[in-house]
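Take a look at this single chain, the form predicted alone, given in structure tokens.
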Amino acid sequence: MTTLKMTIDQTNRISKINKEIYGHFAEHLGRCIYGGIYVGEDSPIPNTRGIRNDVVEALKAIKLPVLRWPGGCFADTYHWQDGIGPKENRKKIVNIHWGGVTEDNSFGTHEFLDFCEQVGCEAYVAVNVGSGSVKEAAEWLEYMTSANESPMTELRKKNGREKPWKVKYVGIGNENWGCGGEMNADYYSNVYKQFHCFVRGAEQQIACGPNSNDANWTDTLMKNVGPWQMQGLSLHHYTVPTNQWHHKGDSVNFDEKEYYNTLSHTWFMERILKDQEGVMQRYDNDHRIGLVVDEWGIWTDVIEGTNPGFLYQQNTMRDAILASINLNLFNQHSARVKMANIAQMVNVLQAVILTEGEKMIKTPTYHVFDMYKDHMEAELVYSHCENKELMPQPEHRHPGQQVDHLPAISQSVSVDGEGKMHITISNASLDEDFEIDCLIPRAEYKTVSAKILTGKYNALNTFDDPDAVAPKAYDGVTLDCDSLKMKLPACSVLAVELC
């Protein structure tokens, strides 16, 4: 077993880890909303006002902090007044982006905000910029958030909601460089400023940021819009195993070579964060504007036999390692990264929950979020771990891969308000265990506890075996004064708490 040395400086407090880094995204796409979150009040599946009770309880358990809705590409075709009022009178629409299906708008503004209240999370609403108007967006925020006497508040009360909701975040469009209007950065900057003038009611406005690592888009938005007209700049980046959008790779049937390839692509997120931070720093040295990674995760080919427009894929230990890498990176960059939203919450892409009728399972990715939740609102502290390169062999490399290496170890460390230290660390190697010999100078912790998630790289949970991959209490961690030793098996995610 190889020993790697690690150091934690608990006195070097770097930044607060916003709870919103552990956020989620739910779009009107496939079975994310209908069947995943919402089944209707008449469903035999236990629900509260049509919202699945099992999904609500699962999300409460991981302390879901914020949910982005209604999209995604769907947001820039969504007209909110289609989704209010008596359900039998709501307008039916065709989802042009995702499968061309007709939906009845039975899940709209009231249902979404009810869902947020049931779970106990903040609402992040993306308004329609691509095919909507400033007036439409302004009236939507007024409908949701205003306590004043006005036509929109009267309409809300008529539809059954007396007091206003709190909407903390509003996104001004989605992917406006693509499905949100095919705009260039200068044009979108002017559009954003127009919406900014009139769309009131949310605490923070988030502008559409770059597609992956497009520094020019970010530079233009930071220069044109500036730190006084937006509180966040969004960023979208997906890990595609093969790096080819026409054939992305299978979510279950992949080999070790594709496993390593996938995780090497995942580490490109580190390059993106550093590059984007560099651009933003030139205009905003005080970190007034947060980087909001509001779509991230793995994107594979759909499960065979399912609607290709529904983006339904399975979730394995590979995805757990991928989630660990990303969340550790977001923690490490939390001075600038203020929110992140995995895509997507239920039944779509790297979902934390899968449903099938009345059945529900928690994916390996769900369990990573559960293991990492103690970082929320804690302070990031300095940590450094020796590492090992996992991809020196040419056969592990793909011609299109975006980085030249894959570190075995990913880690982040925080200290919470009660003084407890939380260490999350993962091992991406499939054939090598490590012993982490960690020094924490001046540590006075007395007890240690740990949980581990591990298994074969393509291990997964199914509706017949929902707990095949699940965290377990782990005794492979020992504490002796300021010395912490952690045995880290191959393909594993470990969460440690020191008290």
Contents of the next structure:
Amino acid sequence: MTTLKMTIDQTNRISKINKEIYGHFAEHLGRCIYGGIYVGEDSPIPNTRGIRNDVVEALKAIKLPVLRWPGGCFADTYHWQDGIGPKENRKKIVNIHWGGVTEDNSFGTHEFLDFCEQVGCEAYVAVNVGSGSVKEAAEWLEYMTSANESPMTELRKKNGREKPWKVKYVGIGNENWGCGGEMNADYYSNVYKQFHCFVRGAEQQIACGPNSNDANWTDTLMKNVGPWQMQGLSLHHYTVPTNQWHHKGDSVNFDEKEYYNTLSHTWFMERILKDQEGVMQRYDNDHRIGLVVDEWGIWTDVIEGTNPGFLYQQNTMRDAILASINLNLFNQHSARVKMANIAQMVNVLQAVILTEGEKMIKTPTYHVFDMYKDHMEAELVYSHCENKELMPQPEHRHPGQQVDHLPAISQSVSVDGEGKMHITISNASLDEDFEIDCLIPRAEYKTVSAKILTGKYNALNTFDDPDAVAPKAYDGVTLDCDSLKMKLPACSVLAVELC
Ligand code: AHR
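Let's compare: the form predicted alone is above, so bring in the form predicted together with alpha-L-arabinofuranose (AHR).
The next block holds the full complex; its first chain is the one shown before.
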């Protein structure tokens, strides 16, 4: 077994890992909201005011910190007043982006904020810039958050909610360079500032940021909009296995070559973070403006036979390794990355939960979030690990490959408020186990415990076999004073706690 040396410098505290890095995204798309989260009060599926109890419990268990809603592209078509008041009077609309299906607006503002309260997470609302108005957005925030007397707050009370809600984050539009209005960066900067002046009530305002690694968009926004006018700049980047949008690759039936190509594509996130941080640094040395990666994850072809507009895909060990790489990157870049939202929470893209009628399963990605949850609000500490390059040979690479490296090992380390150390580390190799020989100078930890998630690269959970991929207690980790030894099997994610 190859040994790789690792060092952790617990005295080198780099940045706080905002809990919001473990955030999620839920859009009115396919079966994310309807069926996935909301089934209605009359459903035989156990629910509280229409919201699935099993889903709420599963999300509470991973301490879901923040949820972004209602889109996505849907946000710039959404008129919030369609989704309040008695359900029978709510306007039915066509969901133009996602399958052209009828949206009956039975899940609206009250239901979303009720869901956040049931789960115990912060709300992140994206207002409609593309086809809405400043007035509409300003009134929505007033409706949700104001304690004063006004037509909007009276309307809220009439609809059954006396107290205002807390909405911590508001996003001003979504992908306004694309489905949110096809604007250029200068034009959007002006529109942003106009919304910024009037949309009050949230603690933080997030501006629409670049499509993937578009440095020009970021530069323009940073130049035109200052840190007092925005607290975050969003960024969207998806990992597409083949790098081709017309044939993205299957979510379950892929070979080892495609596995490695997918993971090498996901490492492009590191390049994006470094480049975007570089641009932001020029204007904001003090890290006042956060990079908010509010859509990320793997995007494959849909499961055969399902509506192509519903973006329903399965989730395997490949996705678990991919999630582990991205979450370790966000931790390592937490000086600038203040929030990240995996797309999407239930039944869409890299979902942590899949439902079928009354059945619900947790995907391998769910388990990675569970294993990483102790990093939330902890302090990132310096770590370095020797590595092995797994990049496929040129003849095995997909055309248009975005990065030219694929390290086997990805890791991040933090120390929490009680002084416990948490190490999350994954091995992307499919044929090589490693022993990680880790030195933690001056460590005084007494006990070690570990959990492992491992399986074949396309192992998955199904409704018939829901726990095929699940974390298990692991005894392949030993601690002797300042020396920690971790056996890391091929295709595995490991979470270690030192107390
Ligand atoms: O998550 C699916 C879609 O991807 C979102 O609606 C959009 O913002 C992005 O292009």
